[in-house]
Every structure is written in structure tokens, then in C-alpha cells.
Amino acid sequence: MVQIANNKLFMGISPKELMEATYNASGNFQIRAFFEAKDEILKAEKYSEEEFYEILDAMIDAETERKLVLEKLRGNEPLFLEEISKIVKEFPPDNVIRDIIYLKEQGYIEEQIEIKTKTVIKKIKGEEKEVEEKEYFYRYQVKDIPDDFIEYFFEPVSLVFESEVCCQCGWCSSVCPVNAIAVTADTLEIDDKICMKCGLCYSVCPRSFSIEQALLSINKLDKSLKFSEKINGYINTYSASTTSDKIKKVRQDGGVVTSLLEYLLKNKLVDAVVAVQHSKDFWKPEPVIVEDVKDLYKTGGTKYANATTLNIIDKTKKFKNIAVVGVPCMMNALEKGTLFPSGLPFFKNIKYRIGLFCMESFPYENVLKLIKEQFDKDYTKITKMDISGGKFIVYLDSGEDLRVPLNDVKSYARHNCHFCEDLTCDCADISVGSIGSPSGWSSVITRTKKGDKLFKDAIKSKLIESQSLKDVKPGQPLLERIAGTKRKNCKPIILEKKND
């Protein structure tokens, strides 16, 4: 809880600015909905009483610095994010970045976006040509607000599920206090009895209101990361392959991700993974923690049906460290989960975030349907699936393969993917794929310190093998030419109340 002595985050801000801005915070509806349902909460026993109040006092001091951060910019035209930073000098820039994405969202900034267009010249099918695009900017200003003004309140996710854009992640599921939401591959459930509305549900779903923003202006501010707006902040980038020929019996690509997470469970670096695996049903992904090495070679391969993977965060909690695997919507939601409500992780466990390349995936039932109209083939046949080259493609227990051109199977995709315009997972440490290397190897990107690190130290090991993606064909062009076409066909969440 914020209190005036022995807080450095409150350093040089006056007592009579703290408690009125204190004062103010204590209002929010999110802390009185989590300090008026402990109770409730410790009954679940998802959190300890120790955890409760560690949550309720970084709910408070985030929501304090936000009141302080509002008065400070009262009167200023409107600004860009890292403007704002420089501004407000009394709490690190990333903090105020953050602070201003929430405040939009809790109805006291106003986001203006001014769209200019200009002329470049670009190589198309060989041919220099001048085309068009477009350049958004982004600025924020304080609303004048009215007296008798009520911030937003923020909704349940089930609401995000009803508008059609839920990613099912599970990560409300995980996060939630009093255990109230239930998510599977394809359904939302809130248990309207026991859920106490407090919205952290809403602030921690990575469909719920874009962090794009703040995280292309936190990158920003981090002088030591290469910036690319396809694929945003990334410390190096490389085309691997693991060294293992365990791991070549079951990789998809290169190997990568499967050997990361040897070399983490090997050295003791986490006490466990989460992944998926290959569920009783063929071909459905399982999310699992694995603690054993030898348990780890069943999570290798693509699996292109949608798993609910953060649905078990909660369960590891026992474990000291862990490493997380998962597609963007995942890494995604993790990383909001840092930043809002509060800026407290609220697994702090989570050590790794191991994430990768996804431009779709496919409910379970459209596997199946997509195998048996496009290819005519008894599934239990298929031992793997790719995407290389403009095809889909299967492989047969016979030796066979089997493709088709992309386009022919991308109605059976999820309808909630076309709302994510990230492909190469911007919020993960290290970012693993096939696009852009040859066939055998996988495409990374390391996007944090100890990402790279990670990356490296597995390579000393020799578990692993890279060059730089830049010396390689078709390379890092074609991988942010695809990323920047999955950011130019997102479609914009719109989420609406379903009609009673």
C-alpha cells in the first residue's frame, strides 16, 4: 500500500499530492471489488493471504501513480507517448507509457490518431512501382472531464467471447481470484454466482484493448534493440537447428524450441515447462507441464489445432521457475498481465517466455474436416503437417506427402485469428518459426537480454547450431514481408454487448 515513508516509487512527489492522489486512487472500482470480495478470494485458495495483499497493495500504488500521472498532464495538448515520458520525469518512462494506455481505457485520455499518406517506390513481381501507404500516428491529451464524472468500468471477458474475438488462451482463467471462468478450445463460461466483477479479467485478456502502442514506444525507449515495425523490438535474429538426433525424430523445423527447453530443464534453469502435447485424440493438443526431460520430446512438432495452454499457469505454481511456450495471442497476454492492473506479474514465476510464429490456427473439428475434403486421407495416417512455400502440407505414415495451396484451407481457420496482426510473437524473449529459413532449420528472433542470452548459451553447449538469418535465403525479408502483411489484414476488435 502506498505509504509516504520508504517508497521510491513516490520519491519527490509531496505528501499533499500522495494522499489526495491515494485518496482518489481508493476509489477505483477494480481495488474495492478485490478488497471487498478476500473473503472469497482466499476461500478459492488461488491466492494466499500473503499474495492477496501483496496484489491489493501494487493495485493501489499503480492506480495512485495513474491519478498522479492524469494531473500532471492536465492542460497539455495532445501529446505522442514518448513525449508524455519525457514530460512526466517522476516515474520511469516505461511506467508512464503504461499508465497512459489504462488511463484511455478508464475514460480519462482521449487517443487521437492522424493517418498521412506517402509514395514509395517498391519492387512488385520484379517491376519498381510507386505505391501508396499509410503512416498513423498516435497521440494522447487529457479529456476535459466533468465533476460528476465515473471512470469506465471495466466488463467481465465474457463479453470479448460474445463479440467473437476471444483467442481462448485461458488466461482469464488462470488469473481470475475466486475461480469463476472455465475456458476450453471453443467455449467462455463466467459462473455469474462467484464472479465479483472486478475486471482483471478484462485487463490482463489480450483481446480486450490493444497494448500495441505502449510496447512499440517502451521498445523505443530501449536503445539497445534493432526496430522493425513488422516485427517489431529484437535484439538479433538467426536461422538454427538443433544438434540432437533425439530431438530430429519429432522437430517440426529446426529443432529449436524443443532443445531451449532441454537446456533450461538440464542446467536447472526452470523447474518445469508448459507446452502442449498430443492429446488421447490424435492430432488435438493437450497443454501439459513437463517436469522431465524425458517427458519433453512428446510436446515436439506443430500442432495446428488451438490449445488452451495459459489455462494451467495456475497450476504451477509450486515450481520456483518456469518456461512458457505459446503463440502471439499467449505471449501477448502474458505480457499485459505484467503491465496491468498493476504492473505485479501475477505469476511471478514465469521466467521464459518461449513464443511462436503463428499466422492461424484451426479449431479441432476443422483439422479433421480439412484432411479428409482437401486430402481424402484417414488422419491416424498423418504423422506431420507443415506450411512451406505457399502450401499446406501432410506427410503420410506410407512416406508420402501430399500439399495444396494455402488459400484452399484457410476457411477452415479460426475466425478470432484474423483480429491478431502479430506473427512473430513481439512479447516473448526468444521467437521461433520456420519462415524465412531453409527446410530443416527454423527462423529465431531474440527480443530481450536474457533471451539472447539463453539462445547463446545453448549454442556454447553445442545443442544447438545458427548463422545470422541474414545470410540465408529466403531470409529475414520474406519473414517481415509476411508480418507486415498479417499487420496490414488484422481486423479491428469491436467488441459489442450481446443483445439479451
Ligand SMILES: Cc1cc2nc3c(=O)[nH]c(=O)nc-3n(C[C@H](O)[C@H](O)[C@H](O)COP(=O)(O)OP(=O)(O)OC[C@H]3O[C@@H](n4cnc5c(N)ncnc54)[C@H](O)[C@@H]3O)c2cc1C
Contents of the next structure:
Amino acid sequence: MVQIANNKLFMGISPKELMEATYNASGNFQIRAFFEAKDEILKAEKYSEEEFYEILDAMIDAETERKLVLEKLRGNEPLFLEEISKIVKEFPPDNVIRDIIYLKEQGYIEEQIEIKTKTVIKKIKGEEKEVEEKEYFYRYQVKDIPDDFIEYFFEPVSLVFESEVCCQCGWCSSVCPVNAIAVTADTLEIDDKICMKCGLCYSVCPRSFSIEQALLSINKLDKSLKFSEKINGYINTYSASTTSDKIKKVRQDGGVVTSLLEYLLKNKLVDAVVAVQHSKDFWKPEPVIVEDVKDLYKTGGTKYANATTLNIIDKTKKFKNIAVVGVPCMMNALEKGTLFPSGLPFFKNIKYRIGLFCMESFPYENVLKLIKEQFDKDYTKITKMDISGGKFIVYLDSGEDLRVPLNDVKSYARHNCHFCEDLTCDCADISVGSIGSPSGWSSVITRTKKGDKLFKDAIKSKLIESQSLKDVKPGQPLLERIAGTKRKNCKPIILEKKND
Ligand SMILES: Cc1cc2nc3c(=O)[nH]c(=O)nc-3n(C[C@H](O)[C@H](O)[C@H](O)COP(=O)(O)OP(=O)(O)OC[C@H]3O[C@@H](n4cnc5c(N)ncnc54)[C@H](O)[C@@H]3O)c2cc1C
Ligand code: SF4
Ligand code: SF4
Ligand code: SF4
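Can you switch from the form predicted on its own and show the form predicted in complex with the named molecule instead?
Whole complex next, starting from this chain.
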């Protein structure tokens, strides 16, 4: 917690300002609910007493900081997030940006969106044409707050599920301090009798409120990153493939994901990885914690049904360092858990995030239906499924492969994937997918220094061979085009309470 030791300014803030902000923060409904439920939280045995106080500290620190940021911004005109982060110098710019997004959700700040149209030249079917494109500008301003204003408090995530936008990632269930949430691949239930309304599930949920503008602005502040509106901030892009024969037998594309995980485990950079294998129901993904490299090979290959990977993160607490593999919505969830309340007080053992590109996933029942209706095959005869070159492809144990246009299988995809804007996993340390690279190779985007180092070390160890994504065809232009299309077609999330 922030300490007030004397009359000196603390990061440019006077002790009086600090005391007022701390006092205001302590009135926050969410913090009080969490504090008052200490006994129930400890009884649930997810968090130790030390962890309980770490989370409480993180909540109070973040709320105090927000109250101070709010005061500094009163009376300002609408500003871009980057501009605000320069005005409020008392805190790191990325903290200020995340604070603005949260203050908006608490009802203190208004987001103003200006839409401009610009004309750009685009090549369409080989011909250069003038096309109109919309540009969106987001500015933020403190609202006129009436004296009797009560800040909005966060609902439990049943609101997200009832609004049919939940991506079933399972993160809320792992984070919930009293184990009130049960998530499966297609259901979410909250036990109202044990929920103590701390709102933590809502603040870490990737579908409750968007952090897209915050991520864009934070990435733009980091001048060491290259930046693209379509694939967001990155360090390098590569096309890569495994050199391991064992991995080649089980991989989906370049086998880069399994190779990176093998490198992490073998070099003891992590003690375990969270990945996905086939369950006893074939093609139904089952999230697993893998400690041994030989078990890793069972996780290779893409299962196109959605997995609730983050559901099992709370089972990884005995491990000091872990890596998590997941699709963009999951990486977004983990990132949100680091932004709110602040600094990932829940599962600090998550050291590496290996992200997969993802256009959509399918409910398990629909995968079976799709195989039956589109291919008229027994799903147990299928050795691999793939999406490539605009086709959905199944490979059979006979060696044969069958293809249908991707458009013919779109209707089997999950409804809630339509609210997803991220193809290339903006929030991973390393993102891996097939788009852009030749068959048997993966496109790789390194996004953090840690991720870039891991990738380069895996190349040095000769487990992976690699070249620049710029040197292969169709390469980065295709990847950016498809990523841009996904962002453009993404539906807006509207949260609505179901009438009882
Ligand atoms: C649902 C889904 C949709 C995808 N859509 C696209 C796409 O549109 N375009 C594209 O370029 N790439 C897409 N990918 C990524 C692509 O299929 C490969 O996973 C990626 O190229 C990595 O290949 P690899 O050979 O390096 O992985 P491998 O070495 O084969 O490792 C695969 C990893 O994926 C994990 N995994 C498998 N199934 C799931 C699942 N359902 N949920 C979470 N993790 C899983 C496994 O745990 C394993 O660690 C998608 C992946 C998934 C899971
Ligand atoms: S369900 Fe959500 S609001 Fe309720 S106790 Fe769990 S985390 Fe807190
Ligand atoms: S955290 Fe994930 S599982 Fe939970 S409500 Fe949000 S999207 Fe759904
Ligand atoms: S499209 Fe988005 S919401 Fe759907 S599985 Fe992929 S990352 Fe998750």
C-alpha cells in the first residue's frame, strides 16, 4: 500500500491529496466486498492469507491511483490516451492509460468517438481503385459528476454469459476467490449463494469491457516496437519450422509451438505448460498441465473445438514458472488480469504466453456435425483438420484429403467468435499461425523482448529453423490483410441483463 511518511511530495502528489485519494478508494464497493469476505476467501483455499493481502493491496493501490488520475484530469478538454499519459506525469504512462479505461467503466470518464472518412488507393483484382476508409479517433474527458453520484460497480460475469458474448475461456473461474464460477466449453454458472460481488471476474474478463484502445496506445508508447493497425505492436516477424522429427509427426503447421514448449521445459525456464490435448472424446479438446516433454507431443496439432484452457490455471499454483498456450481471447484475458487490478496479483507464475492465430472456433457438437454433413465421414477416421487457402480440409487415415470452401463451414462456428477482433494474438509474447507461410511452416510474431529472446534461443539451439516473414510468399501482406478484415467485421459487444 502507498505509504505517507512525511510532508514531502510523493511523485509530485501532496500527502493531503494522497490521503484523500486513499480515503475515497477505501469506499469502493468492490474493495469492501473483497475485504469483508476474507474468511470465506480463506475457507475456499484458492488464495493463501498472504495472497489475499497481495490482491487487496493491488486493488487499493490501483483504486487510489485512479482517484488521483481523475483529480489531475478534471477540467481538461477531450484528449487522446497518449496525450493524457503525458499530462499526468505522476504515474507510468501505461498505468495512466489503463486507469482511464477503468474510470470510464466506473462512470467518471466519457469516451468520445470521432469518425473520419479518408480515400485510399487499393489494388482490387489487379486494378488500382480509390476506396473510402473510415478512421476512428477516441478521446476521453472527465464527466460533470453530480454530488450524489455513485460510481458503477461491476456485476459478476453472468452478465457477459447472458449477453451471449462469453468466449468460454475459463479465466473468471480460475480467478474467482470463492470458487463461485463453473465454466465449460458452452456453459457458465455462478453460485449466487457464495458470490460476494467483488467484481474481480468482471474486471479480468476479456468480454466485459474492451482494452483494445489501451493496448494500442500502450504499444505506440513503446518506441522499440514496430506497429501495424492490423497486427498491433511487434518486434519481429518470421516464418519458421521445427527440426525435430518427433514434433513433425504431431504438428499442425511448423511445429513451432511444440518446439518452443519443449525448449522451455528442457531448459527449465518453466516447470509446466498449460496446453490442450484430445480428450477421451476424440477431437474434443481437453486442457492439460504438462510437466514432461514426452507428454507434450500429445498436445501437438489443432483441435478446432473451443477449449476452456484458463479454467485450469488455478491448478498450476504449485509450479513456480509456467507457460500458457492459447487463442487470442485467452491471451487477452491474461493481459486484462495484469492490467486490472494491477500487475497480475493472482497467478504470478505465468511467465510465457504462446499465442495461436485464430479466425474462429467451433462448438464440439458442430465439429462432429460439420464432418458428417460436409464430408459424410466418420470423425474417428480423421487424422488432421486444417484451414488453409480458403478451404476447410480433413485428412483421413487412408492418406486421402477432402476439402470444402471455408464459407461453407462458417455457419458451424461459435456465435461468440463474431465479437472477436484479434486474429494474431495481440497479447502474447509470441504469436504463431499458418497464414502467410508455406505449408509445413508457421508464421511467427514476436511481441515482447522475452518472447523474441525465447524464439532466438530456440533457433540457436537448432530446434527451430527460421527466415524473415518478409522473405516468404504470401508473407506478411496476406497476414495483415486477413487480420484487418477480422477487425473490420468484428461485431460490437453489448451487455444486456436478461429479464428474470
Ligand atoms: C481454434 C483454432 C483456430 C485457429 N485458426 C487459425 C486461423 O484461422 N489461421 C491461422 O493461421 N492459424 C489458426 N490457428 C493456429 C494454427 O492452427 C496452429 O495452431 C498454429 O499455426 C501453430 O502451429 P504449430 O504447428 O506451431 O503448432 P503445434 O506444434 O502443432 O502445437 C499446437 C498447439 O495448439 C494447442 N491447441 C490445439 N488446439 C487448441 C484449442 N482448441 N485451443 C487452444 N489451444 C489449442 C495445443 O495445446 C498445442 O500446444 C488456429 C488454432 C486454433 C486452436
Ligand atoms: S463470481 Fe465474480 S463477483 Fe462473485 S465472488 Fe467470484 S469473482 Fe467475485
Ligand atoms: S472470463 Fe472468459 S469464461 Fe469468464 S465470462 Fe469472461 S469470457 Fe466468459
Ligand atoms: S475467434 Fe476469438 S473468441 Fe473465437 S476462439 Fe478464436 S480467439 Fe477465441
